[in-house]
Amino acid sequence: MPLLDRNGAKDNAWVISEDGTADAEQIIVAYAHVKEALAGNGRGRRIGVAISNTVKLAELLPHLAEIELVSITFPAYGDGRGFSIAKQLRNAGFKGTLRASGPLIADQFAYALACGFDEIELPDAHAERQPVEQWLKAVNAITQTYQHGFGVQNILDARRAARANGK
């Protein structure tokens, strides 16, 4: 599955090891095995965890300091619960890598980045339909927004500033 960030396609250095037994320096384990993977991490591996979009933040909080990557699964592009989880993780102070994994579409890229995601892992079929260039173009397509966090002044703040300046 292709991986991309705000700069385009990138190599995936993480190995998926559902139960954490793979002999690799960077592994992504299933949420059900995160405790065992962290407990047996005397080898100094980097541990990531794959979670569904139904995991509650409170369940993940005790492990955040030891986890370097959280991969949030999106079962469908229309299911936005993963965006909320990403925002909650960033608000809780998670500084590691946040990965969205699943059938997102390019139109959601800017929003995913604004919610705190660092990268998106796409199914092959979606990557074929929407090449990297389309994703990169979509990042810059949003020039005005009502939400905070897109890196541009939002519409509401612009209106307030204009009123304060008598315009």
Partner chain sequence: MYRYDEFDARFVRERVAQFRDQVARRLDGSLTEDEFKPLRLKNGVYLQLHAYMLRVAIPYGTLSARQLRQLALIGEKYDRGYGHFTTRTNMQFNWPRLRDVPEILDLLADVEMHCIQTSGNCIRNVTADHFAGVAADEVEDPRPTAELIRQWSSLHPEFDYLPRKFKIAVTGSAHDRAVIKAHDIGLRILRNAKGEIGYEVMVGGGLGRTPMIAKTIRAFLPKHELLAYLEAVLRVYNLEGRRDNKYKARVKILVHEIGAEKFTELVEAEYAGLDGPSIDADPQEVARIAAYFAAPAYEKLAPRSSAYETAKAENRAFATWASVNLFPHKVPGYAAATISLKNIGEAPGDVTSAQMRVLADLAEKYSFDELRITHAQNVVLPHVKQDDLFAVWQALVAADLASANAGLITDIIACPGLDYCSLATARSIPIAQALAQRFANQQRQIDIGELNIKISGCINACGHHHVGHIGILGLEKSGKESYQITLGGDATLNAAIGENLGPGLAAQDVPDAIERIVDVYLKHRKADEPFIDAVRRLGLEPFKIALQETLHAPA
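What's the form predicted in complex with its partner chain like, now that we've got the form predicted on its own?
Just the single chain follows, nothing else.
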């Protein structure tokens, strides 16, 4: 499935291996298998986990330091739970890669990045209909927003800066 980030299309170096048995150096395992995959990770493989958007974060928190990627499923573009889970993971100090996986639309790209996602994984047909150029255009549609603490440059800080400059 095609992958993109704020710079455009990117290669997917991660192999999906639900039970963690695949012979690869970077694997994304199912949530149910993440503990055993981490415990059996003697040879220093990089481990990611795929979670549904109903997962209780508290259960994942003890393992965050060892996990390098969390892929959050968006079952439909209208289901915004993944945005809050991403924000909670970042608030909890998760420094690894955050991936949104599902049929998002280009107009949600900026939201996803602001909530802490790094990359979007799209279904094939979906990516075909909405090529990467549309995502890169849509992400810049609104240059500044009103929320503090959502990464992007915000109007509140811009106003403060303008005040400091005596404008």
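Just so it is clear, the model here is predicted, and its values are computed rather than measured. If you superpose the two forms and keep the largest set of C-alpha atoms that fall within 1.5 Å, you have the rigid core. Positions refer to the first chain, counted from 1.
After superposition on the rigid core, the Cα of Ala158 moves by 2 Å or more between the two forms.
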